[in-house]
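Listed next as structure tokens is one chain, alone, in the form predicted alone.
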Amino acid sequence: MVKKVQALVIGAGPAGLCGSIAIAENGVEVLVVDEGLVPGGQLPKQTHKFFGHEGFFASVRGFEIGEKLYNDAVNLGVKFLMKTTVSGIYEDVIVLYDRENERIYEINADYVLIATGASERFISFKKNYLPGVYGAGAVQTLMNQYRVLPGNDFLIVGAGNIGLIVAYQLLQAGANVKAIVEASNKVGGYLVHANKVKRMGVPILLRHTIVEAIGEERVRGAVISEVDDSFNPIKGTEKELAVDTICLAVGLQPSIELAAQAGAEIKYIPELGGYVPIRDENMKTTVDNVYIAGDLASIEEASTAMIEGYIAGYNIAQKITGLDLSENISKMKKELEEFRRGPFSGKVRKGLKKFGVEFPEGGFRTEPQKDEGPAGKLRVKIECPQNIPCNPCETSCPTGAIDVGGNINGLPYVDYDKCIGCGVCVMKCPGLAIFLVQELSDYSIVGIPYEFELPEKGEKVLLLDRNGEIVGEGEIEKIVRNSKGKTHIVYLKVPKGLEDNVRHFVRHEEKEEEIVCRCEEITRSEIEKAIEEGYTDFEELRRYLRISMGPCGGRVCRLQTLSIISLKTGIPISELESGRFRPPSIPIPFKAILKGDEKDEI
């Protein structure tokens, strides 16, 4: 039996949820179908704060946004079919497959909003089939939804927003991010995201790519190299990294399959992410009753996906009900216009122009503020170097001291006569790009936005600069906890003169000594010290420290020792001598040797 619905929304991500809300607000029956376990699309796995403005959840974490939109939709009467895949769109029917109950539904809808999002791109390199090679979305799902770390030591491939965000979240989860490699000559994501991981000591290697995964049964390392202007690896520049997980964050491609099945005309527009459905400014495709929104329409931010969802939803509701919703539609179009004025929307503007859909650009402040405020006063330092659509610093300031210049993409300025150093903007900033500084007579104070396990007041810590380099030792002055947004402020006492350099810190950790050679009880620090003294050959270390001379014959410690030599010297393990393999392969008691002289036959 074919079920009839007025509006079918395919996809429960930010675009689909907002589209369903816009339709249901006007009394229209809406069914949302999604193959995920919970509504929200990518939102449930996004623990970072959103950019944009407060009307579209700026400074709210992704998973909270998903919950809020879902609840709003349910309260409006929207029905959801989760764990359900649209298996096909035919001329007379839409077929759904309910995976949980293993049954088929047939739907006929007056209007369809397709918000299927995007899928991850992948790249080819040697041994990219090994377990331990993941897409960034899979890593986020395991880490943030299922609380499982797929590895300990990570290489991130791609310095777009996704790669930078996942790197930061891995650090929050306690993982070690060895490096981020990016084939381009510049960071593709927001610099505030890049700065977050850089000041924690993660190198971002531009004009680099991965060429090989090392390992047999799973990833044990990775080979990276520099690339030329055509993005081809340059021979002789290869370097090995000891990692157990490779995370690919090399972009997204719109999931166009269902739109194509619905009859929408598809066109290749590289600026929009690849093949996309042709649509107009109202998000209508070349099929009159089929609309699209979100990453399916163009690879962009979740904020613009939500706005597109509203535009499509209001247009659908207007068609079904005959109501005049032009005011709602016009309001959302103006929101989209403001978001897309900035430089990060340049490609999207260029791509949409090929459809005849045009957006204005410019009209925002581009010059950074030069005034750093009066020395000695506790005040904010905003280190937001790019024109990105974001203004929570402005809207959250209780004294009106911060201004972005009239357009959401403008660089923020601070009126230091009004700034009282309260720190509200520090806790609200999605990019963790605002700090507090104060120069005192004997030392200085630096307030750091912090989203990790909190230290104790009075605790001694190591101070880090913007590149994660240790620049001195400081002390925890005080901690201001933010229970709502979970971005706290840790105030540091730092040596005078370092207030403009210190942007992060690490705690002193009491490390238990690692024993590498259990038979002879030789520690890692003893091996590292011997290597620093010049014993860089395995046989030399064996004679000097008795490494691998115990009962196991080196089975446990040989490879560990070679790895330490490789890390300390920079010489790949493949180029190191593995040492002699001498008999006996296992310890033999003298009693057995003496008995060997007896004349018993075997």
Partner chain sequence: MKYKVCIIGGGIIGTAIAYFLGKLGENSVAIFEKRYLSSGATGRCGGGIRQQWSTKSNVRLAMRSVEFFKKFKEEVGMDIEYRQGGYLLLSYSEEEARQFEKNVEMQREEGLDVEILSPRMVSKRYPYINTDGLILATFCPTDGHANPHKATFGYANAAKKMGIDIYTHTEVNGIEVKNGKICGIHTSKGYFECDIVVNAAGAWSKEVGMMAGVQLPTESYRHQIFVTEPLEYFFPFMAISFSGNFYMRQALHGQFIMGQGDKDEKPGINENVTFRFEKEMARKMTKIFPFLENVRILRHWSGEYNMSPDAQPILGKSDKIDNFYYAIGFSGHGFMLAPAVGEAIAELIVFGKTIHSDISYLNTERFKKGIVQEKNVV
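Could you give the coordinates for the form predicted in complex with the partner chain, as opposed to the form predicted alone above?
We keep it simple here and write out only the one chain, dropping partners and molecules.
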């Protein structure tokens, strides 16, 4: 029996949760389906504080946001089916596969909001099949959800926000991060995230990549190498690192399989993360009753995913109920406009423009504050140079001493007459980018945001600068514990003149073959050889080599294969055919389909 729902939301991440809330707020019946064990998508793995403003949970840790949104949705009567994968959007029906009970359900929905997020990209290098090579998402799941550390010594590949955040979380969990390698010539993620790991001594090696994993049974090391302008390894620059785990954080690609199956037109827009469904400013795809939100629409932030979820949700609710929700919708669009004005949204703005959705840029303060405040006074130093859409420093300051200039993307300024050095902003700042300094007659005080096991008052420590280099010895002057937010402040006594250098400390006692398609074990050289033989279409390669014919359906290898084709043939990926996205999106046992016949209650 086919069950009918008014609105089906696929994915219980930030976009899906907010979408379901927006729909349910208006009295519409909503079913949310998600394949995870717990709702929240990637949120439950995120132990760091989020950027943004209070309306969208700035300074709250990711897992707490997920719990809050889920509870809001449940209180509004939203129904959740967890551990359930939408295995296909077919011509006749949408099929849900309940993995726990190994059965399917058939659904018809008046409206569908697809918020399936993204999947990780992979890169191939020699012996990348060895145990000990992980995607960043897997490392986060093991470490932050299951409290299992997959190794002791890590190499992280990729200095985007995910690589930087995982590196920091690994350090918090007690692992060593030997290096972060990044093929491009700049850190892709926020500098404040990079600074958090740099000041703890983790080198970020730009223009470097991994070329080989070392080991027989499992990873025992990694060979890294410098790369040239075309990202090819430069011979003779190889270095070996003794690591037992290699964590790949080389980016995300939108999970568009279901949207494509639903008939939504897709387009290759690299600025948005690869293939994305075409959609309008209301998040409607080219199919009238199919909406999208979040990372599958464009690889971005949880904050923008939430706003897109609301926009899609209100639009769906409006269509179903006939109510006029234009006020809610335009409020959210304004929010999104604010979030997307900054430099980090440049790519997204450019990508969206390609199908006619335009977002304004600029209109915020970009000049950093020059005034460093009166020496001798305990006061804050904000090291936030990048126009991140974020303002908890402003909204948390009890004396109104900090402002971001009227636009959330603006750089913060401190009014040193008003700053009382209380440290509330230091604890709130999601980038851990605010410090306290005071120059005294014999020494100086530096207060740093601290999220590790706390030292003892009076303890002697080694002082580290912004790059993690030891610059001297200091002493713990005072500790202000923050039991709620968990970002504590440690005040250090540092030699005079070092107050502008010291940003962290250490306690004294601390100190082969590249497989592209992993299901079918198809190597890069096999693909390259086939391309040379004339198999230059993804579908031809699929048929010839069995690429992406395995259980993952091409999630891991499709884009990699297309980029190999593109490299070898000189045809841009946007002009290549992506190949079909076929259901089921995960393997479905026959018996699940048979069980689906038995009864139709969800």
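Numbering follows the first chain given and starts at 1. In this text the structure is predicted, and so the values were computed from the model without any measurement. Definition used throughout: the rigid core is the maximal C-alpha set that superposes within 1.5 Å between two forms.
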Would residue 26 count as moving between the two forms, using a Cα shift of 2 angstroms or more after superposing the core as the test?
no
Rigid core superposed, CA of residue 551 - does it shift 2 Å or more between the two forms?
yes
Rigid core superposition, residue 53 Cα moves 2 angstroms or more between the two forms:
no
Value in Å for the CA shift of residue 568 between the two forms, taken after the core is superposed
41.5
